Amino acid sequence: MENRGETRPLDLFSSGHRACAGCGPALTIQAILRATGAKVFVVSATGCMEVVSSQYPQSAWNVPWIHSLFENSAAVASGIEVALKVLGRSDDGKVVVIAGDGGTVDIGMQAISGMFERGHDICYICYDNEAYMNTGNQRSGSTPYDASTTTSPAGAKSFGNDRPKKDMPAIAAAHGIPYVATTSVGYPKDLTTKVQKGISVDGPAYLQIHAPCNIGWGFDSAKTIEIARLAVETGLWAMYEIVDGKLTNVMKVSKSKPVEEYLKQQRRFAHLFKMPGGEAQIKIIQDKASANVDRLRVIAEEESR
């Protein structure tokens, strides 16, 4: 798309992109450029937002943007970053990468942590869908427990996905970088700030923003956000940032939710309020968002003292 003049920052992903109505992933990557502002050089995974936004010869995208492989967005960051050295352009704007959970979590998983490793002053930012929702909802290592799924499907022997959710903040944290974070797309005020952390940050940041499918998880168009801010309330989505390796900075949920408030307004839980032994894999559910709002809870109030 031809940019005449100067663009608003809240005109650097444009209207007009074939994403779905109420799509998460799209109201997370608007705000995310809200929060970086033009400078920065832009490099996207195959996936949901690479497709809608890019059909030839049109492009949602008025910032540099590169379109990568699901599995090397990171590789392809990391010789931009170092490209920008070497001409002695690096103040002209962060290397970012935006990619769902497939290319991140998964495929694009090795060279992540290689752009980690050597210490690419690179902000790497996943919109976490919770599946391979481009290519007709698989299941991904971000999927949650119990979700149905076309490759974990619910039915007579089985209750869906039956993996935990890989916890990437923790992996990431686990190579020394200096920010890792995770937000959501239900609290704005929230991402920005984490946003600009990350690209304020001399080498490599990690975020990863929870951005609701509402096709894939199956729930109404214009529920995106509530749908956001109850996997918060209910425990099963935690926001904090880990800084030079301490966790902090927690969001305290006072008096969480239960997750069945969560859980059956999504097509993907439907089966668990109708399957014989449904009852108990909420509870198994339920018994993981507590434990994790009490884990949380006693960092929060261990930092307030």
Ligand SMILES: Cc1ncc(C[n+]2csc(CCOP(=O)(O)OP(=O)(O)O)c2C)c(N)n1
Second form
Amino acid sequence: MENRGETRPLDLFSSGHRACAGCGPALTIQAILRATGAKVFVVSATGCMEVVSSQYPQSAWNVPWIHSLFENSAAVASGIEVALKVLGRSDDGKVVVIAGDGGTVDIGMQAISGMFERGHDICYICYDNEAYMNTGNQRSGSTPYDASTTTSPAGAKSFGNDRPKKDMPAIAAAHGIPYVATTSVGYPKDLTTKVQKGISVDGPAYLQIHAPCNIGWGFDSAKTIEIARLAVETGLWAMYEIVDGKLTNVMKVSKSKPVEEYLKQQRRFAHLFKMPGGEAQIKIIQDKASANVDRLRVIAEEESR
Amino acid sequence: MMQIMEGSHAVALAVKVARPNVVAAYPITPQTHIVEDISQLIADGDLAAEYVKVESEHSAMSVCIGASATGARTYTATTSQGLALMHEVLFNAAGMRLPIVMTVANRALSAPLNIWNDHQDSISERDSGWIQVYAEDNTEASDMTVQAYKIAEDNRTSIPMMVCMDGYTLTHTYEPIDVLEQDLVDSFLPPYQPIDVLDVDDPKSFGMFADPNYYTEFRFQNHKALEDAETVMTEVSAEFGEIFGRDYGGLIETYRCDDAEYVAVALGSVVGTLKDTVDDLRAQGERVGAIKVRSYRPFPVAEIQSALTGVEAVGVLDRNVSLGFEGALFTDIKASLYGSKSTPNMYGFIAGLGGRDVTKRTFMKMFKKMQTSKAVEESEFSDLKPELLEEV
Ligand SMILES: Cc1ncc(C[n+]2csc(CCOP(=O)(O)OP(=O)(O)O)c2C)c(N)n1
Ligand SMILES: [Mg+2]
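Shown: the form predicted alone; wanted: the form predicted together with the ligand:
First the chain shown before, then all remaining chains and molecules of the complex.
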């Protein structure tokens, strides 16, 4: 590619892809590849990031990259990892999956479970934008409680999504894999550290990175990072590691902000501020966030003792 | 070296001498003996491959995709429900032009659940972009396994290939097998050398999405590759013949067709019974013949035309049914002969579903109908038991 005199080296996930302005997942992938460097094999699942980055004949990927289907990324990655091993090429680089929450916690679950259980040396990263965004913001197992999506719409008889977010990191950890971590695009340093740990661990690693979608969630495209940080500051998104089965490195939220600050900035929660009974729903969400913060604070304090 | 062994074992030994790097498979009757035998070959150190014990057939094919794109030679085997579960992955493997080789131990599809042989599973994957061949006996299943790698990996094709063999009838039957010797196979089948692989030093993107401006051209190339495979398959068969003494010829095999007036067409192991039936009828002075369709995709239209032009009637045996229409092979044979000078009368016979025996009597009945029917074209379930229809 022609060098246009820019001082920064070419990003491995190059600009010019077709993601929306303010896209959290696109920033996430850029940050992931800055953390990994060029010695990686990336497998993408069908979803927004695959679609915006790989419209023939243009590709945003400056690393070896493969997309097969929606639910089989962990299996395709297993094939690459095993092939590198038999062909004596394991030192070429690490195999990394980058998939959305739907491709991970729902339809891809079986293949991921197989990959974890077989112990492949693969770092699986889920960028969590909390719905099936590529197909138009339908609910996934990772959609939070009360979010209005196109298949869990708020209405006279509905406050939106009536189930809590699936705890995929706990499911991953239950496989006994050496490294599980959660992080957020709002905290690039934390993200970088965890990605680097994830790719350096020997065996399967699972990372879930909270990545706001301004279109689906309904907020101003300039506020992606702010929203990502608010999720952590309100206790709605927790950041921690599970190393060899032990919960550790919990990010402390010393004075958590009320959940309203996070909810009110997003169209997907707007109904909670208008509908009768909305207040009680916000209280439920607040209680969940507070319980989360308290639980993690205890663990964090135990650790620092 | 001739040895008496089970069909599944013959295939496992053929896989071994083809030297795959990665095997990924999930057990399903009647494919199990193949993957068990391969597991043992690996455990004993006789095959230096990684066997990925996947959690489903969907993942088996997906592992093969990842491994093949990395430059590994890959193998899998399945049947029936397992093949159906692979459906979307099959199209994906073909579209990415990855030369994966798979054995299909043909079996019926549920419901009702049935573990016995027919061809509904692989016939239903007709349009997946894979080459499909059907073996008549276990020697052919073994030979075609090794040939499959050479055909699939040829730069003119670069498409995956399934070798279909009848479940139980072949997989679980003991026959004398000419076991393929490693040094001869090595001289026949060079190591896999793909043009494009996943490589950190030369990063490429696989599996991109194509909009309406490009999609048709990708599909056309896939189609063209299957058509070109006809030449490659014939060449590979001839080369195999020179080394191993068995040349299967083109994509069909004609049997006593030269002056035949009535010709029966079939796929797979029933062709043996069909040939015996032809011999019996020939002994009685009947001018009958048989055609074994070795390759169902690509479909050998020209070969079918030249073999069947001028005959009085053609009968096609289908161990599958395109519900609401007729047997799939029957449709294709008719399509191949459309517009030919003197189109023969054509009769479709659906039989042998879910393991029901296809015997000489089945074929006798077929020839009888070809010789006596007044209809120009007709399809029937020829081994139906009407008395059971009330009951089921
Ligand atoms: C088997 C299958 N079912 C459904 C789809 C349609 N589909 C494509 S992408 C997608 C949603 C992806 O959601 P997610 O994994 O969260 O990624 P995002 O688009 O949000 O980044 C769906 C439902 C598909 N491609 N394949
Ligand atoms: Mg999503």
